[in-house]
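Read the single chain below, which is given as C-alpha cells and is the form predicted on its own.
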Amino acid sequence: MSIFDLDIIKAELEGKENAKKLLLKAEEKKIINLNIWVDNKTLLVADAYVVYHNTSRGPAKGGIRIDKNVTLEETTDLAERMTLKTALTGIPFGGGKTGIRLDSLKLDSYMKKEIMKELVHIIRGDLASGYYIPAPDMGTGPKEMASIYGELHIPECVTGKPIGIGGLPGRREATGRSVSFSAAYGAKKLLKKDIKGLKVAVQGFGNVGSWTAYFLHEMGAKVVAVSDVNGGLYNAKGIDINKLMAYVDKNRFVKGFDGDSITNEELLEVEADILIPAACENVITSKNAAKVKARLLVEGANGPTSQEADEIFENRGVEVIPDFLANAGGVIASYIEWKSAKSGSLTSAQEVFEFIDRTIEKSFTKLLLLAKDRKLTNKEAGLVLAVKEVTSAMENRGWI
C-alpha cells in the first residue's frame, strides 16, 4: 500500500483529486536488466528498480540500495518517503529511489564499482541533466559513490562521495546525527527529561545506528542495548560506545562485546526509556508493540513500525518520531555537498552538524504545533505538513 493510501492524507487532499491522482502513482518506474561481466568468467544478472515519486520541490534524491530482498515495491515505498522527508525538512529535493537485488554481502568492492558503471550508462541522461541525484544507502557507501562522478566528472552529479573528491566531512555521520537530535529533543518536548541518563536501546549498528549510539553516548544517555543482523547484547549498566565502534571495527559484528547476548527481537522488549529501530522495515507490528517498554520510539530506519503498530502505540501513549523527520540528517547533508559542489565552497563537519540540529529542530517544533492544535498523532501531523509542502509546489508549477 502506498503511504499516501494512509486515512489522514486522504483526509488532508480532501477535495484536491489532481493533487491525490499525482501522489499515489509515481512519476516514473524503471526496470532494468543489470548483465555485467566482473571478470572473463563471471557474469552478474540483477534486477534493478529506479524509481522518481515526485519531482515539484526538486531533483529526485535517493540512495541506490544493493540488498538481496529489494524488490519494486520496497524501492516506490523508500521514494514515496523521500518525497515526505524532503518536504517536512524544507530541503528542494524530490523524492527517488535505486534498489538494485543482489547480496551485497557477496559482492566486493570491484564488483560494486562494474555495477554503478552499468548504473550510469543506463541512466546517464538523468543524472547528467541533474535530473536524479544518487546518494549511499544499504549495501553502497563513498567509494560506489566516487565510481559514479568518476563515469561523469560532474561535482554534484552524486552526493555522498569521499571526502577528497567534492564529499562533505560530516556526511558518514549526517543520519545518525539527526536521529540522536531527534531523540534527545523528543525527549525534552514529549517526556519532559534531558536525554542525560535515559536508557536507549539501538536496534541495528550498522552506519544510522552506530553514529545514533556514539552522539547519545556523547550526550550522557546510557545506551543499554544495541544489535545488528547476527544479534545483539544487552548492559543494564550501559555500552561504552567508543570501544564497542572500536571492536566491530575489527570484528565487524557486536557479538563477543562484554555484554548479554539477545535477539533483534529482545532488543526491541528490553527495558529503556527509548528505542530506536535503526535496521530495517516492518520490525515492529501488531505482534509486538504491545510488548515495547520504551515510553518513546524513534524511527532511525526507514519504516519500522506498521501501521497496526502505530494504533497500539497512540492507544499505549508510547510516543513515535516518524522516520521521514527523524532520519533526513542525510538527505539534509546531501543537500549541502550538493550545494556546496556548485559553489565550490568548503563546509567543516561541525558547521554541518549545527545545520541538520537547526533544521531538524525548526521541523520538530513545527509538527509538535500541529499535533496539539489538531490533536494529531506526531506521525500524522509531519504527514500533513510534508503533504501540504508537494501539494502547494505543484500548484505553482501548474501541475495541478
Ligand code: NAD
Contents of the next structure:
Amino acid sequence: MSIFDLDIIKAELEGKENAKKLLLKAEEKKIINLNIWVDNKTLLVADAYVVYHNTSRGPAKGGIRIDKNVTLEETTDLAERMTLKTALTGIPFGGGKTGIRLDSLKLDSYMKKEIMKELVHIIRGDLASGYYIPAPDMGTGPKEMASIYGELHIPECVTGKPIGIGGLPGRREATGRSVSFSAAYGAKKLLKKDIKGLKVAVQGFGNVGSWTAYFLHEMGAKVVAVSDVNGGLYNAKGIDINKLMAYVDKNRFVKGFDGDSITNEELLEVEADILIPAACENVITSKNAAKVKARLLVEGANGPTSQEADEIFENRGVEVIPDFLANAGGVIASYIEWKSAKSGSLTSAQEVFEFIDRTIEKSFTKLLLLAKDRKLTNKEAGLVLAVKEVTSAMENRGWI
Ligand code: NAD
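For comparison with the form predicted on its own, provide the form predicted together with this ligand.
Now the full complex is given, and it begins with the chain already shown.
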C-alpha cells in the first residue's frame, strides 16, 4: 500500500482530488535488466528498478540499494519516503530511488563498479540533466558513487562521493547524526529526560546504525544492544562503540565482541528507553509491537514499523519518531554536497553537523506543535506537513 493512501493523507487532501491522484502514482517507474559480464564467459542479468515519485519541489533524490530482496514495490515506497523527507525538512529536492535485486554480500567492489557503469549507461540522460541525483543506500557506498561520477564527470550528478573527489566531510556520518540528534531531542521533548544515561538498543550496524550508536555513545547514552544481519550483542553495562567500530572494521560483523549473544528479534524487545531499528523495513509489526519495552522508537531505517504496529504504539503511549524526519540527515548533507559541487565551495564536517541539527530541530518543533494542536501522532503530523509542502509546489507549478 502506498503511504499516500493512509487515512490521514486522504483526509488532509479532501477536495484536492488531483493532488491525491498525483501523489498516489509515481511520476515514472523504470524496470531495467542490468547486463553485467562477470568474466569473459559469464553474463549476469539483474532486475533493477528506478522510480521517480514526485519532482515538483526539485530533482528526484534518492539512494541506490543493492539487496537480494529488492522489489518494484519496495523501491516505490522508498521513493515516496524521499518525497516526504525532502518536503518535511525543506530541502529543495523531490523523491526518487533505485533498487538492484542482487545479494550485495556476494559482490566485490569490481562487480559493484561494473553494475554502476551499466546503470549509468541506461539512465545517463536523467543523471546528466540533473533530473535524478543518486546517493548511497544499503549495499552501496562512496566507492560506487565515485564510479557514477567517473562515468559522467559532473560533480553535482551524484552525492555521497568519497572525500577528495567532491565528497563532503560529514556525509558518511550524516544519517547517524540526524538519527542520534532526533533520539536526544525526542527524549528531551517527549520523555522529558536527558539523553545522558538513557539505555539505547540499535538494530543494524552499517552506515546508519554504527554512526547513530557512535553519536549517542558520545552524548553519554548507554548503548546496551546492537546487531547486524548475523545477530546481536547485549551488554547491560553499555557497549564501547569506538572499540566495536574498530572490531567491525576488521571482522565485518558484531558477533564475537564483548557481550551476550542475542537474536535480532530479541534485540527489539530488550530493556531499553530508546529503540532504534536502523537495518531494514518491516521489522516491527503486529506480532512484536506489544513486546517492545522502549518508550521511544526512532526510525533509523526506512519503514521499519508497520501501520498495525504504529496503532499498537499509539495505544500503548510509545512515541515514534518517523523515518522521514529522523533519518533525513543523509539527504540534508547531500543537499550541501550538491550545492558545494555547483559552487565549488568547501565545508567542514562540523558545519554539516550543525546544519543537520538545526534543520532537524526546526522540522521536529513544527511537527510537535501540529501533533499537539490537532492531537495527531508524530508520524501523522509529519505526513500532514510534508503533504502540504508538496501540494503547494504542485499548485505553484500548475500541475494541479
Ligand atoms: P548498510 O548496508 O550500511 O547497513 C545495513 C545494516 O543492517 C548492516 O549492519 C546489516 O548487517 C544489517 N542488516 C541487514 N539485514 C538485516 C536484518 N534482516 N536484520 C538485522 N540486521 C540486518 O545500510 P545503511 O545505509 O545503514 O541503511 C540502513 C537503513 O537506513 C535502510 O533502511 C536505508 O534505507 C536507511 N537509510 C540509509 C541512509 C544512508 O545515508 N545510508 C539514509 C536514510 C535512510
